[in-house]
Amino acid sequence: MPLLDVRDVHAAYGLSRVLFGVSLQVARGECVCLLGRNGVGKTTTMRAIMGLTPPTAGQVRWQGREVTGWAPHRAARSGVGFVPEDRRIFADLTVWENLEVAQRAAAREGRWNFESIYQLFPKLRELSARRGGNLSGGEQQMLTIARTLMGSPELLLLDEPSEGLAPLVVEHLLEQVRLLRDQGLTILLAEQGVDFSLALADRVYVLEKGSVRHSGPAEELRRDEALRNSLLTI
């Protein structure tokens, strides 16, 4: 049984339809990536899973249970953690306070606490007294992931984590996400960055115009440049 099973999901913003029957599965311990050009429905798929944009049709099943349209806080308490594209840290709170708020709100017990977070992101220990609004983009991304981990998720949804970051920062972020994957955390990653995605993913789904155009092992795209270009080159 897959940990996450998305079945024929459709979604829309008002009268604007975005997803047209997206289906995907994520097994426990996998890193699965949603690839595709900008505007193809990657973020909407994540939001549909999280309940932020409830599907207009189809099913989202979590650990065998239908959770379609659950409120985001209920999804989070069931073990789904969401790192949004726009980060949404508390700009007026310090790094430590951002993490403390997440710790207080956590409804699940797990391995993540201040010490384990600081081991994964040593930079955050140095910045613990700095306000979130004064962090760089890369530091904010680390804080957003760290804040989500405080809820001890079983599945981490990462939406465009490398967007807008300098190459050296992206490389550092890649190593940290790889460490999470190697520790057994299940990850669903939505990314435009092909190199970033293929360095992490076990399997990929390529979206086009709100539908799945291709799915298969990440190794297939890593090996086949012609296929990769046909699916992903603008």
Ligand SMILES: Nc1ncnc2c1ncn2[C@@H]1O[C@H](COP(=O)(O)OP(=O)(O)OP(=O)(O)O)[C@@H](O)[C@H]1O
Contents of the next structure:
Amino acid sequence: MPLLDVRDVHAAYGLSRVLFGVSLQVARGECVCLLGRNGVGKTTTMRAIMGLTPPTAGQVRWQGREVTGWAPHRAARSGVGFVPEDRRIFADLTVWENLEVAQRAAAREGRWNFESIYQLFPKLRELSARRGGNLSGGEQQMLTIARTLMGSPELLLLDEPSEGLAPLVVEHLLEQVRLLRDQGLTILLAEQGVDFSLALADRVYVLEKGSVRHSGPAEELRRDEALRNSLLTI
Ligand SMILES: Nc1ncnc2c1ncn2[C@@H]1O[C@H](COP(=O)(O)OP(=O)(O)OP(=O)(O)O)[C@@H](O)[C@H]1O
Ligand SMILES: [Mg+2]
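Next, report the structure of the form predicted in complex with the named molecule; the form predicted alone has already been given.
Below: every chain and molecule of the assembly, starting with the one above.
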């Protein structure tokens, strides 16, 4: 049984239809990547899973139970952690305070606490007295991920973590997400950055105009440049 099972999900913003029957599965311990250009529906797929944009048709199943359109706080409480693309940290609070708020809000006990977070992100320990608004883009991304980890998710939805970051910062972030993956955390990653995704993913789904155009092992795309180009370049 997959941990997450998305079956033929449709979604819309008002009258504007965006997803047209997206199906995908994520097994425990897997790192799965949603690839695709601007505006193909990667974020909407994650929002549909979280219940932020409830599907208009289809099913979302979590650990074998149907949860389609559940409330986002229920998703979080049930172990689905969402790291949105817009890095919503509290700019006026320090790094430590941001993490403390997340810890208080966490409805689940798990292996994540200040100590384990600071071990994964030593930089955040150094910056613990700095205000969120004074962090660099890469530091804010770390803090956003750290905050979500405080809720001890079983599945981490990571939306475009590398967006807008300098190449060296992306390298560093990649190492940290790889550590999370190697520690057994299940990850669904949405990325336009092909190198970033293929460096991490076990399997990929390539979206195009709100549908799955291709799915398969990441290895296939790593090996086959022609396939990669045909699926992912304009
Ligand atoms: N709040 C919204 N209201 C109306 N339309 C929206 C809204 N958010 C997204 N859309 C539209 O839905 C489509 C899919 O958007 P979505 O954000 O899911 O794509 P994406 O693959 O995440 O893109 P990106 O790579 O830019 O993050 C796009 O055409 C977008 O313009
Ligand atoms: Mg997006």
